[in-house]
Every structure is written in structure tokens, then in C-alpha cells.
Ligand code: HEC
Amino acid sequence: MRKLRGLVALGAAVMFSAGAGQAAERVSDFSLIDHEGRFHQLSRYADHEAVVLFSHLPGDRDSRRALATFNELAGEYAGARVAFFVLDASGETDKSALGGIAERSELAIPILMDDTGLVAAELGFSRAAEVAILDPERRESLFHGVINNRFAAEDRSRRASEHYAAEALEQLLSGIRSEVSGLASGASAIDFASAAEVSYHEDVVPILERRCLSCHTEGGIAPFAMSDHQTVRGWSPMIREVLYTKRMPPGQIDNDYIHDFKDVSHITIDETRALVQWIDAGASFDGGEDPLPGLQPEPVKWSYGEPDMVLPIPPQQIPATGIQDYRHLTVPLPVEEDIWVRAVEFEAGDPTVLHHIIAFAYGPDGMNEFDVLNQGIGLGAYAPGNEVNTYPEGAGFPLMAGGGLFLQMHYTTSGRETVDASEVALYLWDEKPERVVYGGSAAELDIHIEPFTRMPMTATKTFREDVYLSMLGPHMHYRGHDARFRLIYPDGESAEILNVPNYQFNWQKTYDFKEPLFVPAGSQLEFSGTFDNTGMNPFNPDASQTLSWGEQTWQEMFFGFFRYVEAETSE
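Single chain coordinates (the form predicted on its own):
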């Protein structure tokens, strides 16, 4: 892809300066991560009367001084239904650098990282020390301008005598459409350098091939196939929206950790800018032959390769409607001696109704509850986007002759009767591997979440021996909002090892370390997350319910699954 310089040309993005008598401007719903790695989406603040944003550039003197004024303004409205944010418009991606600014400025409000610059551009920020006031329910911008006349380009008073942002906010909260003029800031300009024109053939198609086609293909898990230009253009408003709100790619993790894990869903800053610029410019076609049809991946049943053993799961009749209790099935192993598994892959018979499979192992003496709890997610688990489960090099999961698989099957009805005939593929070691794969979880079963509330939760697990941690997997249901894993070492030091800012129940992903992480004996794995049982959670089935632990999706769970091997070679 040709190098994109700076931010995208605005195309269809909105540029304006709200003033007296001027109609409010619509803005896109957007999502950004703050300097603490937390997820914020404009539409999730629709229960607030206003969202107030301040454009900030590190190193700019006016920006620094105006930031103090903005922080004071936020303090005056503490407890009110107004959300205040600093919007870093520099493209900074280092959260610790922004955290230092927050600490030095004694900020009590989040700094949002607008790494692509798309949000700042659409909100009309052109300089630091500007303020935008948004109506988050209608997604309209109601005021845009300098915070006060001390920082106005046409004034530059030594002392502020006109407090434009505060006056506009007060009018809005009093039910009056703001009549305050938005003056321009005299602070440093935000670098909106023009970008090279984006080509469908040279830029867009390679991005779609890298980031989208594995799911968006005929027969794939995605709701539509990116089969040609016309189809992509038709879906382009949706593509733009899911990029703006970080819904796609699915199961995104904090950018700080994308290089630590295998095969994570990811799209780069430049790729996001290019796609949005192309869409805003009309999603045009360059002419000539469309390369996209020729890039459609060939359907492959087993993506990990030819299995050593395929175990059919007894077909399950699924009704059109109704609540489906978990089904527990046993599948005996057709082996006469112990085998060692190096990877597991699941093939969903009907992915429209199959929510998940967890495959546990049982031996010749059968299965008991203690064994299940101490296997974590057992050999592995299926959920949309998580078909293949692999283990560290030289490690395997033992399956004993005379035993088999104990499968936990979860179905949700789709409005039509169907039969699910799924399969489990096993990839085996020829000889006993050096290490045994173990699993477990940091879990909390005592769950009580009041209606219309947000609630943090934490669970821990202590490692009594030196181990190498190889996989992490957060699990909550529809109220899950975010998830983090942290290691607390015996000396009291701690380190965050994974952050999932926008947890999505529909994508039950696990995350495999590229290199297993050494964990000394006595360390604790801390799993923390937030439940959002409010009406602002778009996935919440019913915010009026008091939640407890339960297997059904409208109830809740809290598991931080992990997989590990012992540091010493097993004999």
C-alpha cells in the first residue's frame, strides 16, 4: 500500500464551527481507548445530557494551560450527567506517555487516544485547546470553539473574561439551545496533512485480503461475503461504522499486546485510515478487472491440516424456539493405548445454533466434577472465531485408553428447526511429548449484580510451582464489558499481561502466547472485568434483572481461563 501521510482527507466527514443560530451537526458514533486502556463509545453515554471533549496536543503551551481550565470545568460538574474527556489529537499510541500527562496535570478525566485522527477530524478540531460539546443520544455537536477568550486567536486576553464552553454547557443543561459563538483557538494546529489518494486495487483490496476475507467469504462465519467491489461498496457504510466503533476486527485486544499473542484480530492505523478515506470518497472503482473475486479463499474443512483422528459428535436435534439447557455428551475414544494431543479443531455442524463446545477428557474410570474444574477448558473450546486450539511446542494433552471426551454443548435457537452434527479433530504426537498441558481458571461463582448498575469483579489463582503460561481466555456473558489479566509476583510487583477493552460475548476468543510466559511459584494470576447491567449496554437482554451465576446467556459467569505447562520436564 502506498504510504499514507498524516490523516485522511475528510471526504464525507463533517467540518464545522457551531455558532449562534447554527443548526447542530450530526456526528458518527465512535469508540476510543483511554490512557488506562479502557473502552469508551459515544452511544454508550446516551443516558448523559452531554459529552464534552477537549483537543490536546502534548508539548503545546496553550494546550497545557487550557487543560487545567478544562479540568476545573469537569470538576464543577462532578455528579452531573455530563461526561468529560480529553482527546489526544497527536496520534500518540503510548498510554504511559499520556498517563504521565494525566498525572502531572492531576486529571480526574480520561485521555482518549485518537490514534487514527479520524474522530478529531470529524469533530472539526483544527487546533489544540478547542472544546466540542456533543449530545450523545442524538449524536449531534452542539458547540464547537475555544474554551475561553484567553486562548482565542482573535483575543488572547491575559485573563479570561468570556467562558464560552462553560456558558454553552450551562445553557444546554438548562434546556436552551446554545447561542454561544465558537471562536477559534490560537493554540498549535493539529497536523492534518493531506493523504495520498486511496486506490481500490492497490490499497483497499490488499487490506481486505489481510484482515477480512478469512471470515467474509462464501460459507464463512461473517454475515456477508466480500466477493467483489460492488458488494463491498454496498456494505461500505456498515464497514465504516464497525471500524469507527471498533466492532471489527472481532475480539480486538489492546494494541500494547498484539505482538505477544498468535493470530490476533488486528487492523493497523494506516489501514483503518485508508478504508475510511476510500469509503468517504465514495468507495470508487479504479477500472479494469476486479481482483477481489480471484482472492476468495478455497473452502477448507480443517484449517490446521489433515487431522490424525476425527470424532463425530452425536447429531443433536435443535427446536425452532425455546430455552436450551446445556447438553453433556460422551464420545468414547477408539484407541487401545494412551495418546497425546498436540492440537484440537472443531467443525460446527450448524453455526447458527451452536454457541460453544468445551471438550474435557475422562479416563477409564469415568468423569467427575473435580476433574472438570481442574481442566480449565479441557482440551479446548469452540466458539465463533475460536475453532483451533493449539499447545506450546513440545507439550501435549494426554487421553487414556478406555476413556474419551466429555463435551459440554450449548445451543441457542434460531427460529427454525435444525440438526447440528459437529465434529472434533485431534492432531496427535507420534511420541510422548516433553511436557503435559494443564488448564485452570481464576473464577468467581458468587455473582450478584443489581439492576441498572456497573460492577467490577476480580478473581485470582495462585501458582504453587514454576510454570509457563501459554493461553488466556476471558469468559463472561452479555453484561461483560471489559477484561484484563495481571500477574502479581511473590515480591509484590505486578504486570498486566492482557487487556481486552471491548469484551464481546459473541466472540469467545482465547489468546495463545507466541512464547509461553514464565511465572514463578507463588505468583497470582488476577482476572478482572466489569459487568455493565445498564440500558447503555447494547447487548444487555434486560437491565432490570438482578443477575446471579448461571449457565444461560441472560445469566452471568466470570472465568479467566488459562493454560500452562510446568517449568520442569515431566517424567
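Given the structure is predicted, the values throughout are model-derived calculations rather than measurements. The term rigid core refers to the most C-alpha atoms you can superpose between the two forms while keeping them within 1.5 Å. Positions refer to the first chain, counted from 1. What changes on going to the form predicted in complex with the named molecule:
- In the core-superposed comparison between the two forms, residue 205 has its Cα shifted by less than 2 Å.
- Relative to the superposed rigid core, the position of the CA of residue 350 differs between the two forms by 2 Å or more.
- Core-superposed comparison between the two forms: the CA of residue 163 stays below a 2 Å shift.
Switch over from the form predicted on its own to the form predicted in complex with the named molecule, please.
Only a single chain is listed, so you will not see partners or other molecules.
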């Protein structure tokens, strides 16, 4: 840890507008993705004494020079419980461009992409080369100003003599909540997107319709329906929060990958900004008629179309409270001949308690564990927002006469006793298709995670033949924090193909490629992720547990599921 600098500078109180008696500014529990695609949420640093952020604008000379000083400061605190971040305030979303800056500046700290500009505004940054020091636990801003007087607008000394940020940090770590603030920066101003007037009718309603209504409707899977202006306004502080924390819409996915996959719920930068600006301005109504009630989607039972076969799942009695063990049910197939499935859709009987279903196939001789692993995630999985499972063009999943479906059902209780009568719909090929759908996983079954730790893990799977990958499904339990898939080609080149920086166990989301991805024989699929078994993980039921592999949600799993078809057709 760095040595206390001369206390003389501390006496230079004129430099700080001392905040004695002044309430520290509250900040939102914001989440941002960094230049390596990692997810950072303020509250997840609550075990740190401080979070220190630096506003950076590429191309600004002061910003570049001050960044070097900031990087040194971060180096002095290596090993201390202080987290340092660079906040890119230019709106850059190209990670490799930011990675270039990190490399050239020899940064050992993440560059956060504030693509909406909302976090810079929230932290009161107006120019590059400003520093904010936050208390991550109370979510308060404790210091704001330039790093030293060299970068202060009203000073601009050639050599730094007053180290405001370092002093403030030093005070904090010695237990003095000084609430000091430094001088204003003389670097370039941050170009905030103009806070245009956001209209409920023109802007907000279309965004809600596009991004939220499919779930937030009467009878939908979300806990409240966005039925009219009054309701949305009532929920608006919560809506602001879920946007800042990137909890909603529940895609969990890095924006770079949204367009590679089908049906990934997401929201654009402009849309997020518009919703937050509207909420901050009071979530007001423009007058006239409220269009929202008329836009509520009609509930459609089978969104994929009229099914060829509907299999009712035996109704399940769900108590009001208590943890539910996984239930394994078999549903025999009412067919005389083998059939080929081209798509599967699930209809949740009671979506308030049904957590997920994974449907595997068994043949006339039943099923063993080996069969399960070979099926990956089986012929389909249900989770809220993941009702339909499709396969690549011309490919089918075989179901054999005399066999059936083996269903893994997971329920959570809702405080109300209920019966869940869900259904599975099968869409069939008329005859045997050209290609067979296979599944698999890159898995690690040997799991050992110590209490109060974070732990990375990697598993790989090699493809022996040319294949087309059609689906990826990361699977961990409550300690799962993030997940990625990479392909390592036979020539050694590699490419990331999916990044799920904000993995959420509660959404057992699988990702279907829009265009199946060609994978040459000899390639390796690498599944990597991080477990967060600390108290900072809001989903962690008990950070004092040592974790091993297990089916129950409080144990752990590490599966990078995938689906594929062989590139060569058998005909």
C-alpha cells in the first residue's frame, strides 16, 4: 500500500469544498461491461473500501496523461480492497478499440463502457480526467475532482503538487469520511447526448411494446403487467433500477452477440437512455388517450404454430412454500413408428412456479446416463422467455416408437399452493430429414469451490467431424457469474462466439444461432465461466459452503451445452 503523502497537502483545504455536514450523493447500483466483456456491478464491490473511477476520452491529451497517473495510483493500491476503473465517456462500444487503449497505456485495470452515458451523468462527470471515489456499500459518492492540480482548469501547474484523489483515498482508508471534492478538470468536455424531451406516446410506449410487453402483460411471465401509464409510472423507479443494473430485459448477453442469435431480449442504447430520461423527468403523461391498454398482446397458446402433437405433462401439486427437489417424469409417446421432431414448444401451466423443464428422449430400452450426456440439453428446454426450441434447416431430433420423453422439472414456490399442468408441443417432419440433431456439452464434473471465493473454470470438447453448431446453453447454478464460449480452430486461431457476462441461473436461457455456425473437424469448443461463492453474489444462498458437483441448485454444475448437426448428410 502507498505511503501517506505529506500531510501538508491535506491542510490545503481550499482545494476541497469540504463537505462537512453535507450529505454524500447517492449513486445508482450501476452495472457496466468492460473492454474484455466482463460485467461489473457497483454493489458487487461492497466488500471493497472504495471504488475509484476515472473519466476517459480517447484522443484527449490531458485525459491520456492523467490516465497514466491514475494507473500508477491503482498500482500503488494493488492488494488493497480498492477497485479502480476507467470509465470510457466517449460512448465507444468497440471492445478492441478500448483494448488498444488499455494496451498502449499498459493499463492493469478494466475500461468500463458507459455506452448510454448514464453512469457518467449519474457520477457527475462533465469532463475527461475527473475522478470519482465511491463507497460501494452505501453507494455514495465521497470524492469528485481532478486527480491532481496539474489537470485542474484553474491551476494547470506543470508539475503536480496537490494530489487530491490520492489524499481523499488516504483519508477514507484511515477511516475519515471527509466528503471532500477536488477542483474541476480542464480536459475536454464529455459530449452527452442532448437530453431531448422524451414523449410517453412517441418514445416510451413503442419501446415498452418492442422490449417489455411480451412478458409484462396480463397472464405473462413477469410479475407485473405494463397495462397503462399509471402502472408504468408506479413501477418507474424500479424500471430505472433494472435498466441501470442490466437486469431487464433478461437477455444477459453482451450486446455484440445479440444479432447472432434468435429471440434474445435486449434493449438498445438509445432506448435505455430514453426510458431513463423519461423517468428522471417525472414519467409524465402527454395527455390524450393512453395507447398502452390497446397494445397488450393477445395471449397466443402455441406461438410456433399449430402443433402436430401435444403431450400433456402429468399435473404437479406445488405447495405454497419450501424448496422443491427436481422432479423426473416420463411421458410415453403415443406413436407406432419413429418420428422426427423439427421444433418443440412448451406451455407453462403455472408460470409463477414452473422454473424450468428439460426434455430428454428415451428409447424402447429406456435411458442411461451416457445417453443423457450425448443429448446435451435434450430435445428442448423451457425457461421463461425460452418456450420454443428449433433446429437447423432440414434437421430433426429422432423419437423412437416405444419410447418417450424424460422430463426434468424444476419448481419454485410462490407462497400460494397450486397445480401446474404444463404441456409439450411437438412439430414433426413428414419423413426422415437429411440431418440428425445431436447434443453435447463441454463439462467439468470435478467441481470444488471454497467458501467466500470466486473461481474461474474451463471445459472443452473436441469435434471429430465437420459440424454446424446451432445452439449454445451455459449452465451453472446460483454461483454462476458469467459464461463464454470460444472456438479454437485446428490451425490454432480462436474466436469468441458467445459472451454471457451477466449469467442468471433463474433464466435457463439457451441461445439458438440464426445461422448455424460451421465448425471444422478438430476444432475445440471451450466453455469458460466464473463462480462467485462470495456474499457479494445476491443469488448465493450461503457463501460459507464448500461446493461440489450436484443436481440441486445449492450445489454446482458446469455445463456448456450445445446442439449441432453433421455437415455431411447421410444420403
